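Take a look at this single chain, the form predicted alone, given in structure tokens.
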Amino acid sequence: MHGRPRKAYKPEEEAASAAKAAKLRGLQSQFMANHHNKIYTKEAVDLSTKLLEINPEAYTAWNYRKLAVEDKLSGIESDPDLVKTILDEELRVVESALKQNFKSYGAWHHRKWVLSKGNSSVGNELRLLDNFQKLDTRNFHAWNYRRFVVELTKRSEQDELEYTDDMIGSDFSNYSAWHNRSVLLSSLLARKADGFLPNKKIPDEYKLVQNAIFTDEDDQSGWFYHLWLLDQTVNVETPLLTSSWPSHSSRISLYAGCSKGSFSKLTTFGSESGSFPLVLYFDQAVGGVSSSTVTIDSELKGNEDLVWEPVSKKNSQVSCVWVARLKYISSEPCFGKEYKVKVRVGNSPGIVSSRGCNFSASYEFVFTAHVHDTVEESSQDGIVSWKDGFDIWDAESKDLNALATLDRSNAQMDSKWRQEAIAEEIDLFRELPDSKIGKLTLARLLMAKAMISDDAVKGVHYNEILELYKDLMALDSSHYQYYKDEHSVALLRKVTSSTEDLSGHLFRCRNMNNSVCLRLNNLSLSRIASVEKLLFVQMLDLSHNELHSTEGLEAMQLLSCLNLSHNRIRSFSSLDSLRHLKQLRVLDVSHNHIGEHSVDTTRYLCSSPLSNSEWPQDEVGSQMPSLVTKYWDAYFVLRDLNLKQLDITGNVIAGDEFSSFVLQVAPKLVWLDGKKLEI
């Protein structure tokens, strides 16, 4: 384990082990009889001591000793000297057991339990730990226990940080010491202790870990710590608002129903419900988004008490994405007018990250909503084609600047020292000989620099990052999929890094009211990223890629048409994120791998009705219980959508039985597998 090979037993060692096992079986039989009969005499407790000297992993024996100690203490609580004698004996037994097996979970837990009784001296514990850690400097049991003792003794975090200096200085490969250092620094940096400001301390830490990396390039301990430092450099502890839809200064065109009219190059949005989504995207999961923490000033009636909902799995109340639905049709006529809408985020406290940090960078954005006076009730029954009716986006147009909010978070963070620290690391790691870990770290550093750099130099960084991941895929086939995913993330960030790059993939669909269409097909993408830059997109073509999941698309609340054909999706549970897209009407999942695998673990990404006794059975469930059980993942996804067009051809699951099931679950379908349904 951890690079240390096991030694083969010699014949005499095997004989000794067999004798030990025979003795252990005899002791265990007597011990279990005492335990079941609740016998806590001195002889019985001594027997458990002998058992633990042979096998410190006998967890039942440790629990028995706890019961025995409680039994003794119940009669002598008024005598502190006797109490101390009993507890000190337990510490002695634990120490003896640890000499037999330094990694015994039961022994370490029992020692914690004894100290938590409060009558034993903890002054000797750190000295004892020093002796133990000299035997095995990387033992995580000892490091966990050390943190426990430090908390009991109120020893300062600064003193403990100095201890990690000593341990790392004597052994650069001490992963446990590096880990403990990251825990201590996280606390010191978070509370801004004296001498621990990020812009001063983190650059110093880079110098420390460089010594470890360049001393032994093949040791992983320093590399892991370097990755942690990079996260501290790039990530801001307090949550930030990354993007929104509508974005600041944008103009949107609203209409009721499905109008056949052709609107201007504004973002056009139609809804039978007479409302449109207001989307906030934060850089980390937050809670507390409500009408009190987000205020709306608008002449549109009926929006006084907006309800904000997190877009998250399993009804979590924290999420990066929050959505409210702003009404634009009410009992009062408001057609043919323009309305200014002002949104203030964070003016009142209450938005808090999942790590307990308050949203402090309040933000305000204003957009204009034009409500059209042309309303048509007739639905659009024509099939949506991904081949015809698209106009290329005008690269010189200024429309995109109003639609997309790019890199807002960069303006809200102190980036000068971060850029300098990352630039120094890049220069240093370019000097390393070609190696897998060196290339990977350089790619991560360049990605970090690209994220906080000006648009003019981002393209250069992303091109080099993409080449590095291509090299890694060729060098290290065992981690091919990881590199492939990271390559996809870098490619999507490159595409969305500037309006010039993004406009090359954007189109207008004439047959869908000039809806904004983004084509990311044939890019060999295996992962979705940068969706915070794409909240305005209404049609998305991800066909002919290598996607296994739609995770991330739940943020794109305007999405009405989605093409996922010719990917590697294996089940409908991989499409679970689409359940959050209330506007989705067209879905193409043809020519994937759905139903191909008899045992498909991705099916369990969403809950089966078989595992939920409180599952509310609807009409389809009562009429087709066997099919719901068979296709439960498809049922859970499709029942929450309001699809009018679905294509599932080219999948193993496709067939008459599944098609008839789909028609029951999605009754509003007009087109199935390219054929119009008879209604």
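Take the two forms, superpose them, and find the largest set of C-alpha atoms that agree within 1.5 Å; that set is the rigid core. Residue numbers count along the first chain shown, from 1. Since this is a predicted model, take the numbers as computed values, not measurements. Compared with the form predicted together with the partner chain:
- Relative to the superposed core, residue 388 undergoes a C-alpha shift of no less than 2 Å between these two forms.
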Second form
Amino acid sequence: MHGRPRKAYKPEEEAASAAKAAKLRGLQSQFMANHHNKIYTKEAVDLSTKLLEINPEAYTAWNYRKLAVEDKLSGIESDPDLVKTILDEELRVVESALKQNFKSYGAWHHRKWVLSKGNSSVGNELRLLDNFQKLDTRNFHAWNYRRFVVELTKRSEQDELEYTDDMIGSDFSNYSAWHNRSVLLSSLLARKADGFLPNKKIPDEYKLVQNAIFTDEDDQSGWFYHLWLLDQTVNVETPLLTSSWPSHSSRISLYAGCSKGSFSKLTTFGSESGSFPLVLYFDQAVGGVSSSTVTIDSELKGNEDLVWEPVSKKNSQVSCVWVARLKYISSEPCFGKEYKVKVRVGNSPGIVSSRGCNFSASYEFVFTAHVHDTVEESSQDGIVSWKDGFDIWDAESKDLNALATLDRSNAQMDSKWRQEAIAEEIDLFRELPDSKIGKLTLARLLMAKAMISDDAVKGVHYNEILELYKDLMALDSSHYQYYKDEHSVALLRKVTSSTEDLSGHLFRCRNMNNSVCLRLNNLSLSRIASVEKLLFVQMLDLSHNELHSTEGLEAMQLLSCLNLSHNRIRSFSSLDSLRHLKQLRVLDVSHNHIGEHSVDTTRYLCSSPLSNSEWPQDEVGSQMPSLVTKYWDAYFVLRDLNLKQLDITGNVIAGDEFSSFVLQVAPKLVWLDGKKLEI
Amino acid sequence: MSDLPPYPPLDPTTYDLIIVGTGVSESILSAAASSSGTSVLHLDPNPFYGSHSASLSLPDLTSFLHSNSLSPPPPPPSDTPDFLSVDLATRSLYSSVEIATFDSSILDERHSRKFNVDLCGPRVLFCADESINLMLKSGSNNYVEFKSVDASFVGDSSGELRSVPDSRAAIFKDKSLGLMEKKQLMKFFKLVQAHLAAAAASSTESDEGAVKIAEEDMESPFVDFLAKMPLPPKIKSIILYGIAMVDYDQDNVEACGDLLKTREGIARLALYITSIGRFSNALGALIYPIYGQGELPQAFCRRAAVKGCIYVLRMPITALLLDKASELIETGGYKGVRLATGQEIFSQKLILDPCITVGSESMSSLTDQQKETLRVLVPKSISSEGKIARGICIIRGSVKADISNALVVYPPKSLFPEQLAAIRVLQLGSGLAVCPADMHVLYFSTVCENDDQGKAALLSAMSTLIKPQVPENLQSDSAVENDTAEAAKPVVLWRALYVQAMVKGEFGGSISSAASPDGNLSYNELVESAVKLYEQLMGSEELFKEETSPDNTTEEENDGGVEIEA
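Write the structure block of the form predicted together with the partner chain for the protein whose form predicted alone appears above.
Expanding to the full complex; the earlier chain stays at the top.
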């Protein structure tokens, strides 16, 4: 039970407890002897009963009883009455054990096991549960078991929903009841049972939970449910395509060979390999993207069977980001021509979210690829400097508009009720201004509104969201980092919410042949977000922020220059996502904290993933095994990159030893810490 | 009642204390005195226990109200040589008694035994109030079982009944409060709880950081404090009349008979809050004894009897016996009483039912000292002590669908602009064994300045809750179908209206007078005055102090020791 202070034992109670323990030990050793000798006589089973009635936590005794029951049943399977008698006795033992301790895992599990045999009547179970749930309304064992019984008895989910109504009505500080409600509603809404349509039911649920929150805003259970509701309101089960590169109706220029850095035009791309990435960004992780689910219709030859790869951790077959490489330089010369490329996503079924929902609405987009034959070689091997020489980007906004992402989620959602529900919640929670959770919920609601409403009104809310998170950071220091991260997300959403906002952060790099650079420096960002709108970026300045990790950048498949100097990167492992960036040539991670906090190897069985695994020894690994072991995290990242320029100064790890290691791992490196390497 | 069977003479004839009347106050005193070793003779002129707190059948109730039951005894025998005999008179506590039967079948034999109707209704117990504590302390709880009052409502002239949001769960479920109102109300409850916790803590240790209501606020009117919180008028009214159970309009300072201070208001909320959840079987704050309020005095009397008190019912006393030697000032001259049988019984002290007085003609011949002895028996002008209009309706149906036992409060001005004081209505059903299965008993009361005003207020509440009475012969199903709202209302079968005078208990040395039932919903003030009277009589001895025996404490741990039927 809750809220009962623990009392110190009195001497006589201690004596009683010692006597009980002694008795229990006697029973226990007798029981174990029976168990080991597989004795299932009546006396032996009765002994286990006695043991369990005193100590329901003796799970070995429960398992012994299962064996004993199996043993008895094996002899008499033909007689249903006898079977029932045996099983009913088990139910009785469980019940008396539960009276002793109704939070005994073993006892509840044993009951499930008995009922799963199918020979007992389940009619009594709900009555029994009502008693237990009256004693302790939040007992999650009972709730768990309740779901099990409900499934067995085929009791309707509507009836169960009403039961949660009653339980919440008598005490709304009941996480278990709210949780069960969310489980039931999810199921009812998913199968669209009788009148259970989200646009009808979700607003009613908001009304219910508002009552809990406004009656007692200090009680957490309601807030949890509210968060769940908000999630139901904002997120659509079926996965959607959020954006792509190249985007619909865009015109891209492709060059053979690579201009180190990027290009003066946002839509220009070049690569040595003669292929360009085609990037699909989904709103949730999906699997099943392949040449059969995504079809390409193009005059560019050699792209018949594209290989789609998830941009995610190794071995994972689901991801938000999928990439395929389209060849534009094949055996046939194709320079100076324009090619139309038509991409159909979800043409045939197969794209499935990790929750099991199908990408249903197929979508088609078309772009034009202009293939040039000249390579801009001018600054081929020059050093990329982030220091100065940035001019405000002067491009006409239509250039940017061409990059505008799909942003078509609204079209597919029945968004009207969602917008209304969220607008109503926003009005309401503006009236709870003094509580932290009220502020946080308001910020979340405003963010949700920005996500599902029209572009025109978005900007208005971002400033309010940012203010709310700033307040929260000041008010609630123990959750500072969470608020900071959310603040970063909101800020990046704001920056990417319109072409005007975004173009304010785009610069021309004078020293770099006027290539376009997105500068998100000095924004005290602690987290990366809104990457789906930045798929086109080739040069990115994230210096002077508070980033701990590059997670999210893996989607920027065109990225070739990245400045992460003056952040809070603590190890190369935090840069792991960069391994997916095949175009990355220039990386500045100077003035971070790499190497400052070495992994405390005493806490692990092995000091690095390399120390005891049979990893395939490559050339570098066999040449300098001790350095690889020492810098294994750097090794994994740098090995997969194709860097020409790396800046590492201002980190603890930097030094001659590390430099020599880097030279081995990144043989194509030309510039290290601003110095040209002699090759 | 008139054919008294002949009683054998009482033996012994001398006691420490004689108590006449078995109302709640007298019964508590008798149980307390008996258990402290005092020899007590407890008499009642009526053939039943409870006096003005009794629960009776309809005919008995009717005749009690009409006759005041304490009919003047037969003419006394002449003075005994040793004592001066002073004849006693009875004053009527009840006026404007009006009883109407709308369905005569209600008085049939098959029904009559099933009614246990309270004389002093509407009345309930708060789970944490002093009467419960006293029952637990005395052990009289063993003789009574209780049931919860299922719901309480605040009503108005529209006929709509809104639940009183008196707990967290009730606020959550309430349909009539807005979200901000819920927030404000809960915030206020939390403040009160924090204040109570802080007050409890500071009694043991000084905790400066705790939230407490400021001292200057405690002395301000509660209604001003509520406004300062700030609570909107609607919630203010719910707290004042639906929870704190205040009688008079607190917004009208001139006409208000009981302007409540914040300290007292908080104390009343504290009683309500601690009552909820004191007993796990009780649904809310309020409980009611099965078989009626008359069970309570009976339980105390049983306890007294166990402790050696001698009971004689149907035994009026006719005269007081005073010492002729009037210079004995210390004893005040009181010696004993003469029973209706003519027997003379002696005691140190005497406590009398509030309606027993000394007629002014008997007083004229007495000396000053004798007058002083009889001081508390001299009728004062009753009007100065307040009146309570009471009403009882036996109805078919219920004032609220699906709810049997419920309290309804009509705050001042809620029914009509001139309504001076709150009207409380208590509906009780057959589950409490107070009426037949298909009926309910409704009790009404309001404090009033005069009979007409009080009865007018009760009639207004009745007409809001109950269908207007149709003469018996016209009462058919077809007659009432045109208005569904009216049709859903219950039908009245029997009705009583009366006004009760309120007499406060008074300590008078050797002769004291017990208190009559008051206008409150609970017994709290009655218990308080009984305890005070006991302390004065016995010299500040604690009530039932030796009763906290070991077996009593184990009982407390079970369920607080009070039987509450779920």
